[in-house]
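Presented below, as structure tokens, is a lone chain in the form predicted alone.
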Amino acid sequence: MKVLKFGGTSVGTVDALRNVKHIVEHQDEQVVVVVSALGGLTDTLIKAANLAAKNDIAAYRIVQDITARHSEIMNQLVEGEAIDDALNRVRALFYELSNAYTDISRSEELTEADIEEVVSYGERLSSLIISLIISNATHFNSLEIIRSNNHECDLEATNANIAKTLGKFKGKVAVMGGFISRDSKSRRISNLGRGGSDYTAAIVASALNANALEIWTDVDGFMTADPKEDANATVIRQMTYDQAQQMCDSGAKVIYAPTIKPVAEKKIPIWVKNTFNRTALGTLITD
């Protein structure tokens, strides 16, 4: 079993999602797919929340735009008669999101809890839609699995939930959202911080003793230098966990820094690969 994580750019457009579909459906073993919100959506959801707190009707125009974006993706990628059921399931989430903005407008106050609730819809929507796009996929609600305390993962509770859900999964493809969680004490919606989808995937891979963790992004792997600044920069084909951790801690944004530790402790290899260049070898990170 492998865990595959796809970031916002990898799930941001119809063409990108076709790549995701191809990558997942051509896996030879059982996979858990962890996805981010569609590219740029988290910031858009926060923008709408700030507008709602000012009673600005533009918040609801943003919801309409977001709805149209997700609906267009489904109309192009969900096959056959499944489209009607798919649209109904997604519309139910948008109905909840609209109500959340209405509550913010009425209170005329924007709290951290409000922000965390509205941004959660990014991953809730993307994971549901992607599970409908990929053949033989099953959707898992991350809010029922991932637990946190003050944005730090509650590993004991989370690992127990993973064992009860994903650990007993017998299908070919499981799909879940990254980043989002529920607070172990209050049970309110929370998250693992920006970049937390990588970390979610690492936690799942560690709990399930996966054969590998694959981080699919928009670059070919770790580079010897920033290619925007150095035209001679090349992909680093293989590196150790420590080397990757040092690069992340020094500012490399290829993967979220906390991602490495959970899989390194289990000696699970990490592959960094490019969703838009599937034949590229990528970077392998091992002990």
The other form holds:
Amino acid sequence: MKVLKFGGTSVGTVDALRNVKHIVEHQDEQVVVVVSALGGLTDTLIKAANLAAKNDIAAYRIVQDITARHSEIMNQLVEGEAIDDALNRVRALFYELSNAYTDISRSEELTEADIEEVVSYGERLSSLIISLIISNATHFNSLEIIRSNNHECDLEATNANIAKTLGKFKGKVAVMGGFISRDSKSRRISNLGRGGSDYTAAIVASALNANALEIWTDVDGFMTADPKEDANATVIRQMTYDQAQQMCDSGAKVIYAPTIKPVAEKKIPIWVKNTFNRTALGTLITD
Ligand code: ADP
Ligand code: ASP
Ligand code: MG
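Condition change, the form predicted alone to the form predicted in complex with aspartic acid:
And the full complex, kicking off with our chain again.
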């Protein structure tokens, strides 16, 4: 089996999601698909929380926009009989999200726990919707699986949960949200760091001894520099875990830095691939 992670841009629009559907449905082995929130959504959820704490009505307009954006994707891409049940499950999440903002407005203060809770809706919504877009996919709730302490994964508890859930899965495609987690002790929502969906995917790949971890993003591979800052940047075809770790530690955000270790320890190859140019070779990271 393999673990495929799709970042925010890769799941941000109807067209991007068509690519994701194509890539996942053309795999010839079992896959766990780890997804980020729709592109930009985590920042939007935080912005709305700040407005809600000031009792600013703009927070509710943002919630309406978020609802409309997800609904549009569902209307375009969720087919057949799934639609009614799907709409109800997603509507329940919209309702809970809206209530979370009402609670923030009422208390007129914004705590760390409030932020952790509202941002978690990004991946809760995206993973549920994407599980309905991909044929024969089963949704797994990351909040019931990933445990952390102070934003670092609690590997013991998490690996035990993975063994009980994904480890027993016999279907073709499992879909789960990246980044989101519950605190090991308090069980409150407490997520991994920003960009942490890569890390979720690495933890799952390691726990399940995956054949590969594929990071699907919006560039052709791991490059010599950030192509947004250096027009001469080129794709590195192959690199070692150590080389990748060094570049990530120096700020190459194409992979979230803590991602490398769990897969390097098990010698699981990492591929960095482009969702929007799926025939490009990408980058292979091994030892
Ligand atoms: P995702 O939403 O898929 O997780 P990110 O925005 O986190 O995507 O990471 C992909 C981005 O990382 C690219 O669009 C690119 O601008 C940036 N980036 C920074 N350094 C590098 C690098 N060395 N190679 C490739 N991309 C890089
Ligand atoms: N949605 C989260 C973020 O924007 C996690 C991720 O995308 O990896 O930071
Ligand atoms: Mg990222």
